[in-house]
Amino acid sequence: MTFEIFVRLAIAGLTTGAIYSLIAIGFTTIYRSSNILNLAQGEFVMLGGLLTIFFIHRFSLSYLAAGILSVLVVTLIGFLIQRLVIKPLMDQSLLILIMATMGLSVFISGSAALVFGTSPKSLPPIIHVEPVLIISTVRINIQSLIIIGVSVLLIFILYLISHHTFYGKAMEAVSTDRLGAELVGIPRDLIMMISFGASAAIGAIAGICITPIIFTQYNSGAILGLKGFSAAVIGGWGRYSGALTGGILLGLIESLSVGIIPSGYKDAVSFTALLLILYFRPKGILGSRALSESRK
């Protein structure tokens, strides 16, 4: 492997990873309220794709136009699934509510598939300029610069506001004890209402982010949520740090073995990678929240 061809892995990679990166955040922010792992993520990440290419193919809207109402589309579903699945569910156990949001992941993309269709679908650029050159003839193209600067962005706003702001010390009190948090007057359900809000409009963001330089379909949620699950795991499950790490990590293991091997063996190197750090660090590189079956 010549170096050029490593540093077109690398920014492949970085790419790559800022992508689970994105949709790592989305587990965590609704994680860090509730305790639930919601296996919809990707879900969210395929229909603000998709919702953005349908707004400008069929109402003609402007690029940031249709990418707004995108997002706030798919933010008014994560407000419908708090109130009309997760909210009546909230007594059960852990892995009750696991197996209501891997239904609802099977719901929205077959709705998806009857209302889009099945065919892979793309976007122009969101910028139309030269990739800019980084070495010799290797040159990084501006979608993924957008993307890197997104996630980056994204973490250090919720980081922000996780630590100081009484919406983050709400989060964090609902998550860990919800009587409690509800007996010293923090208002529960509208804290875990805004929490998957918030994590349907990340997840948007990324689809709208991601889906000029891949395809996107119906059923494109389903491996882009297991990668941002595996990404918060290995980063460390629960934390804003440990989804970027994880993600970019995960993001350059993938790219630079395709250097070694196969491309088609990239998802079992990461699955392999996932593997590893769970079986030498459970609690992923940063430490990690446990999961946990209590449901105060």
The other form holds:
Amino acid sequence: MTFEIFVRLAIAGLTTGAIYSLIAIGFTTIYRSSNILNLAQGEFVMLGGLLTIFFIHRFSLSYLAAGILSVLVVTLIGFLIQRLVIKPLMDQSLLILIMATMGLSVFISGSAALVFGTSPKSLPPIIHVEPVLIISTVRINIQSLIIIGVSVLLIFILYLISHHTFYGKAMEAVSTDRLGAELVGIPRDLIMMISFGASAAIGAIAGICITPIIFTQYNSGAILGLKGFSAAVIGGWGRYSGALTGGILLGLIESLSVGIIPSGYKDAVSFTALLLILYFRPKGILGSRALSESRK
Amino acid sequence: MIRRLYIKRMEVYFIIILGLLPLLFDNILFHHIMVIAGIYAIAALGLSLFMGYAGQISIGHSAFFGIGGYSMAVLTVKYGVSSFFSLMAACFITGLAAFLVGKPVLKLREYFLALATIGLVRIFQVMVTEMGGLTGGIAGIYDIPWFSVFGFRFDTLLKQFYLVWIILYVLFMFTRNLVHSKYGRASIVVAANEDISKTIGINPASLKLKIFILSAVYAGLAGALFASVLTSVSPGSFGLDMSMILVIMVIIGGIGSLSGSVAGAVLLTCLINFISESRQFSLSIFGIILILFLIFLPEGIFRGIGLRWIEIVRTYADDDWRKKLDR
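What would you give as the form predicted together with its partner chain, now that the form predicted alone is on the page?
The next block holds the full complex; its first chain is the one shown before.
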């Protein structure tokens, strides 16, 4: 692996890594408010990408308008999921909640296949500008910079919201003690609905970011969701900084592995990384308060 | 005592009816559905054991199903091993794989276990697709011989029906005895509360691993039979949809109900065949079925409907009936 290839792969890894962090943040947002891990998170990503393509092609909207519209639609779907599926099952065992979100994931991807067809689709690059030149022959696309910038900015905003606002505290209260939170007058359902909507929106943005880079189709949500989850676990479960670190790291590992072993094994590499980290350090690299608390 | 006798007599009637069914309905489609349903039921039985009695979740059983199928295919087609020994070897290989995987993965709980098992399916699919020399890559392996033992070939669907359902019945009896044994009772404690199980001298980690291996072997056996009945394997047929189907079968029958999981397998296989003309809807329908069952009939189809029925009767019945029901 020459230095040039290394830098190229590293840049590609950083870009996909940033998107993985966005997906990871989606998991974290729901988990922090309800202790639910939404297995359908990857479907939000897929829907975000496919809806944008749909709006651009069907209604010939501009890139930005189509993106905003698809984020809105996916947010609405997030609200609906909380109302129709999660709320009636809130008091059931965890096993049942896990399978309900799994069922949701299958249902959404199946319906997406019906609406958008099964062929893989892609978006044109977000922006048509000459790539910035950095090291002699290696170029960075503006697109990569935009994606990394958007991800870091979103994660920072979410961090501020969850740690320094009333809403964030309410979210934490709902997840720690549902009954207690209701007793002090926190609208539990509303808080959970908002966090489902927010995480759907983040997922959709991640989808819009990733569709120009890789092909998206109805069943790519499961894999993307898994990678986001891996990122969240590798960095440290339940932490925004952990999601960012884990995502970038996972992207880099995955991308650089292409230089060493056949690219077909790329998915296996990231899941092996997940299994290894779960075995040797389940808290993740930065550690996780959420996990050590639940293990009491 | 009387109750026990009654159940056994019911069971004999049931077996006789089941044995006569394919002779009465001499229809290729019906035979095919029942063979596939029996194979799914074997895997669902194992998953029901793991989910209901170890209280754990696995969305990765299609990987073990696939390992069984591929072991059977590779051994019979590439190495020319007789299918009986291949079946044994497939069970052994699946058990070994489950042991290697289960030791690290079963340390996880709840969501983490669910997602790790999804990862297993993906890793399995990638490995099978990439190791083309051994597994035929994305195209898979064709022309797997019919299952045969001591020169007797199970070459018609009718013979396969009896093969599959006899294996299923033997496994069913074994599982039922297991559930009512020391191990079964211990595993109910583990499912209810792992920490408490430690205080009464149960080692939850080793018990969970044992149940996991056993349920994986069931899946592997089912996969091997699947490969020999369909005479071909490919990576696409052992994906997450397959795992979902197994989970839905267990849910339809009721988590932890062994006979329920067999019934769930039959019902869902019929449904799969029924909607096979409109395949594109199948994923959405599976998702909806799963969610509706979890919301409205989380106890499974039989217990759930039974409980609802009792409720309805209670509401509309007069006092005499209510007393009878309460008793």
